[in-house]
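The chain that follows stands alone, in the form predicted on its own, written as structure tokens.
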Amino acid sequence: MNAALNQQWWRDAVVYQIYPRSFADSNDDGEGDLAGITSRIDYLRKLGIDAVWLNPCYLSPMRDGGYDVADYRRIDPRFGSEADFDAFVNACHSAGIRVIMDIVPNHCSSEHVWFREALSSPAGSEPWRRFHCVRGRGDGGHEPPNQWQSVFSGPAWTELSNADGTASGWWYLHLFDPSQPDLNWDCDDVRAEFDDIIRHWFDRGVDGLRIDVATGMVKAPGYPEPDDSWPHPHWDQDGVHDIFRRWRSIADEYDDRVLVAEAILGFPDRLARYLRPDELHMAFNFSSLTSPWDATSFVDAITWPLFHNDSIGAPTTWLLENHDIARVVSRFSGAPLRQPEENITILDHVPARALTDAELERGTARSRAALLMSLALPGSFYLYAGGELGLPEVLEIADDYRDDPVWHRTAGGTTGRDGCRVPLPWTEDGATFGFNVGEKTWLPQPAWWGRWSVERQELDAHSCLAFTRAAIAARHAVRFVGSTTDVTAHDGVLTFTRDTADAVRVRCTVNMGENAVPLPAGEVIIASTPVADALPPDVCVWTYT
């Protein structure tokens, strides 16, 4: 492996998230694939990233974008062959880029061999031990075992049928879609299976695993109804920590492998428990993902995670968008938001209409400022593919093309996540804007997509792409060290300072207010948009103090 891949790289890494279906398509079937990603390795290298996080590319019926896994050890042919995967990993390593894969341990696909075996067996029998199969309430058991709700809307339970098609009175749990039955982590089979899966991918050269739904794997005994106490009966149960200690011991058998948690918790002290020295290496700080464009809100989103993580020697992991949330340009635009009909907790609200030019300009400026601020913070940063282009959320997707189960389960009441998953524009023109050389994409691209293309931005020294490359390069050049304890907000302006390996101090200043303020004293290192004598609204600047 490339000598540049250093020990504990993950503590301050810039990681680029790739949604495989939407990155680059090598065989013109309309869906991105591994060979397409490999063909763009030079693009990734020029970004200056340290690692790639690859969303699921396992064998899957794709009812939830690959998060319904039918076989955890096989690459889905739609993404290419096993050899294509190995070639992708080798190409990344040759370019000095690590590879993080998704692992989905809370649930599997209803087409997984275990679930098919259970369905062919009587409800409540031995094959069902690997899942949560529970007798229902009421006469004949035909009412759900409790009132738990799916994250994707509606009941979290589905009643099983007898061989003759009649209702059995037995129910299985799915915190997401019915095609994603929850695995029972009290079962030794489940624990042993995932031990082997983790080793399988580490043996294949994967450098880390991002753990989907990390807080949901263990359910409270007896499946009680939730109340106002914590932990919630199916979130953040203490038993998950035993699982992650077991996984950490496996990771420690290898050289410098990393485990990253998707742990959506509103309590930074609870989140820090996942990062104790014998548990996981990183956990996403979702407060930075959901904070509004407001200096005081961002102070809280920064200081509390740093306080709790620093206390146990763990890094904090920042992000502004991912495959589950509307694009940051649109979220920060100031446009009125569409309110979902139900509380879909993993989704943020999206604009209720197309952005005006002024809103688009505002959202773009704020997204650039937020990116530069995030790159100055202690810890790692995850950049979602397309974020470097300043892509806005795509709203104009016809109902017939929408793929997200959230859209379908709410009958369109919630917009869903398709708008942030539209295939990337590589060229300014063409039927698919260079995503492939064919004429189709799995989600439709808007007619205006070429305006944000890589090709067009490569020619513009002030483009979002040029800025992102420069910002990542500045982070590497400045060589931040240590944490920060002086994050403050005053009159809408957020500031903090960082020490560097060269024994100089850098101040990061973000104007989140409505008026220009004096430019901080000191040499300007980089600004999110050009600055002169003042710091305009919606601009971030780094200066030597």
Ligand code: NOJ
The other form holds:
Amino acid sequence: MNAALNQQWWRDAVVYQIYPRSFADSNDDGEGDLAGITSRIDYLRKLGIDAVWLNPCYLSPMRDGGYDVADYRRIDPRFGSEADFDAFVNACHSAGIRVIMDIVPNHCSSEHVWFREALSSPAGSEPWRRFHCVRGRGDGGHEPPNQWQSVFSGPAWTELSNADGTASGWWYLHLFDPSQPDLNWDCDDVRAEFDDIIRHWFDRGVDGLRIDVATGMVKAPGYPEPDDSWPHPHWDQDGVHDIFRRWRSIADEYDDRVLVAEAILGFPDRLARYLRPDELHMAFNFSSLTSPWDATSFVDAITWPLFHNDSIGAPTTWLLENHDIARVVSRFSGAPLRQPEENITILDHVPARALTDAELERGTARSRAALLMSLALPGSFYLYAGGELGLPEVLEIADDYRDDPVWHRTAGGTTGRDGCRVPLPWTEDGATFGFNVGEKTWLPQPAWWGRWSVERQELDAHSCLAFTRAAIAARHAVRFVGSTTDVTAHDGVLTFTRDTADAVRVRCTVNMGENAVPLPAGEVIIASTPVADALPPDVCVWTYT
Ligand code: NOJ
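Mind giving me the form predicted in complex with the ligand, seeing as the form predicted on its own was just shown?
Now the full complex is given, and it begins with the chain already shown.
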């Protein structure tokens, strides 16, 4: 890689998100692995992406898809060896693709050596300083310290047992599953350990880290109940910014390494605080991911993050789907969506029933339009693997196969995230559609999966895959520069313009309304669905103004 050429590569990168368990399986055990990804480097290169973001592949009991890390410096053997990891990074770099890993600092796994040590010590004793271990309320302390709820539903506290099995009256905090104890970031050991982990991966050649639950690491002192003065006592506390300043100074010890926040915040001004010049490089803008298919709503989802981020010179980071939310084809299909259970803050939005053919067609058209629109926006764009194929959410996963703790903790009340994590279809036929050459996959693939396969789409010039490649190539060719301040909606049509390095202006227009409208004047650069003399509903077009 010639890093010197583009130190600011992250500002407008197209990053491809790979869920390693579901991408490609080289050893036929049913789970994807690093060698599987490496074997598909040509596929990644042809997409035209600048970087990949790899979901966690560290040693883990996999209670939450690897977001429960038992050892932050080791690759889980299910994903391959340490050498497989290095080979993967080298192969990416040789192809001009950078690598972003996931780092999970809010919590570790209950199998992490620190938690095991704590568990084998009396509740509240010294080894517990690295966690949030608090005396409960009520007689004997058998009521949780406060009412905080886990993101995955139920109380965020679990009571510890004494050596003799009796309840201790001491509780530990887990904002997610009980197998994911929250780390105590007031503890110097925790801070020092993560400094070292970050250096470990940067030293191994990783180009960036995506920070899981970046808003949650610091808890309000005394664990207060939410109220008007502390609406979110465990989210977005000022103290997290000290941690990120410290991390930024570590990143700056290296050439062009980046830090990306997963920071789910309703307020773009709060999000921009994570992007101040001495903090993080990027932070996902989730408003674009949760917006319904509605031009006015998208104008808000685009304008406010741009306004706040532009004002401090930070880029805005766009995405349409990831491993935590139902596939965009299904979300935008118009089919009724399941309402998540009360108290679940996790994003859900899974269709309540199978899509009709018309809904599938509509969802696919909208997903292509949204992709083209996102690629025209200032900033970086993250494309979740399978998005380029237009994969819909898989609804028909039998209960026995469901893996997501959200499903289990709500006894099926919330569908969870398995339907967007199904192993990818590479070939039209075969027991696992080319995911491996064996018979099994960790989540079952539906019978219709081959229709969406890479093999089939490579033969079709109008496929989602062909379109995605063309759209990314068009973005590179057009060479957008600067931001945009003219995002507007009129009669269901959203439009904005961008300057380019070639001193010509490009207009992006998306018809989110119900009727066809005239095509904007000027030469068409690319359209999400071929257009003739009008812009039909659910189509996006780029034109020279
Ligand atoms: C966000 C991750 O994207 C999600 O998959 C995970 O369950 C939670 N953080 C907890 O780590």
